[in-house]
Amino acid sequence: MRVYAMTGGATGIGAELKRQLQTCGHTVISVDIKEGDIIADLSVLEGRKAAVEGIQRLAPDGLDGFIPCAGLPPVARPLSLIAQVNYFAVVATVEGLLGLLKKKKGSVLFVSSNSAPMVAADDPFVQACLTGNEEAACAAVESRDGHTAYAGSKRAATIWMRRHAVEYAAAGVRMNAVAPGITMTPLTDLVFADPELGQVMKEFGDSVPVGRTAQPVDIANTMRFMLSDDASYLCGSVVFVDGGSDAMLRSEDF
């Protein structure tokens, strides 16, 4: 049986993926801000360090996979928190756990979003993230809006994955990203209740080509496959699991 570690395993997609992996007999080390094997605030350097050190302590022989699933929605405030958790915590934990992943030739599965392409790669906020300057990125995003903060953070994290996929593959570690569409989780409920974004989200949900929004199980099913040996040739890929929304919006881009 395998050993996985994940952030954001208490609710939503992360909780469902954890349940599926545990049902298959695997060990899952969960990091979360309120409930998990390791309690850590990933918005700050100390919390990221605690997460990495806690996983190292619980999995000294290595990891078969790591899923940085913790994330904040576009309604989170201040907007800098979105950058800190959705981008900088993801990169810090992936880099910090590389040694454990090398031991077992494990894989890393990022959680992107089908909204990520909606913010350009050359956007100043995205570029500030990619330079690794957390202070500058947080300052850049505070004058923007929640959608840009969320989608931009996911765009930056996905670009980081793509840029480093070859380097990590050479070390025996596959990296990929799943890009969900609207998925009904407690965080999504907050967005639907938001007076500014709620109606937009509802209309976007109503436009999903397959006729419904996703449940966590829809996303976790694909993630479980991407972590498995059946996906051993999948590397540097971004898999959209969004009921056809990305194809609808970007029919000529892939």
Ligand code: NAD
Contents of the next structure:
Amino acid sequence: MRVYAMTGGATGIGAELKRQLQTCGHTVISVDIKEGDIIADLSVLEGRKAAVEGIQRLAPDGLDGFIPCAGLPPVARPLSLIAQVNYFAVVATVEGLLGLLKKKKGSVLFVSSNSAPMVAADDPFVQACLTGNEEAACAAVESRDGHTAYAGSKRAATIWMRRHAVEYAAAGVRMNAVAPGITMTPLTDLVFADPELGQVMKEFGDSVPVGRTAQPVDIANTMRFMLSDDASYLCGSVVFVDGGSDAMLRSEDF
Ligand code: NAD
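Please give the other form, namely the form predicted together with the named molecule, since only the form predicted on its own has been shown so far.
The complete assembly is shown below, putting the previous chain first.
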């Protein structure tokens, strides 16, 4: 049986993926700010260090997979928190766990979003993230809005994955990203309740081509496949699981 580590396993998509992997008989080490095997606040350096060291302690023989799933919604404040959790914590934990992943030729599954392409790759916030300067990226995002902070953090993390996919593959580690559409979780509850973004979110939900928003199980089913041996040739891919919204919005871009 396999050993996986993840962040954000307490609720929503992460909790459902954890449940599915455990049902298959796998061990799942969960890092979260709320509850889990390792309690850590990934928005700060000490929390990321505690996460990596905790996983190293619990999985000394290596990891079959790592899923940096913890994320904050566009309504989180200050906006710099979104950059810290959705981008910098993701990169720091993936880099910190590379040694363990190499040991078992594991795979990394990023959790992007179908909103990621809505912020341009050359956006100053996305570029600030990609330079790796956390202080500058946090300063850059404070003058923006929640949508740009969220979608931009996902865009940056997905670009980071694509840029490093070749180098990681050479080390035996496959990296991919799932890009969910609106999925009913505590994160989306907060967005639906927001006076500004709630209505936009509702209209976007009503426009989903398959006629409904997703449940965590819809996303976790695909994630479980992407982590499995059946997906052993999947590398550097961004898989949209969004009921057709991305195809509707960007039919020419793939
Ligand atoms: P969720 O709120 O249920 O889960 C997020 C988890 O991250 C929670 O368990 C939370 O405690 C944890 N977390 C938040 N801040 C943290 C911190 N500082 N340190 C450690 N853990 C922290 O939300 P979800 O919708 O299941 O989101 C899971 C992932 O899916 C996120 O990365 C999110 O951006 C992404 N996503 C969600 C949707 C959606 O519509 N729900 C769509 C696209 C992408």
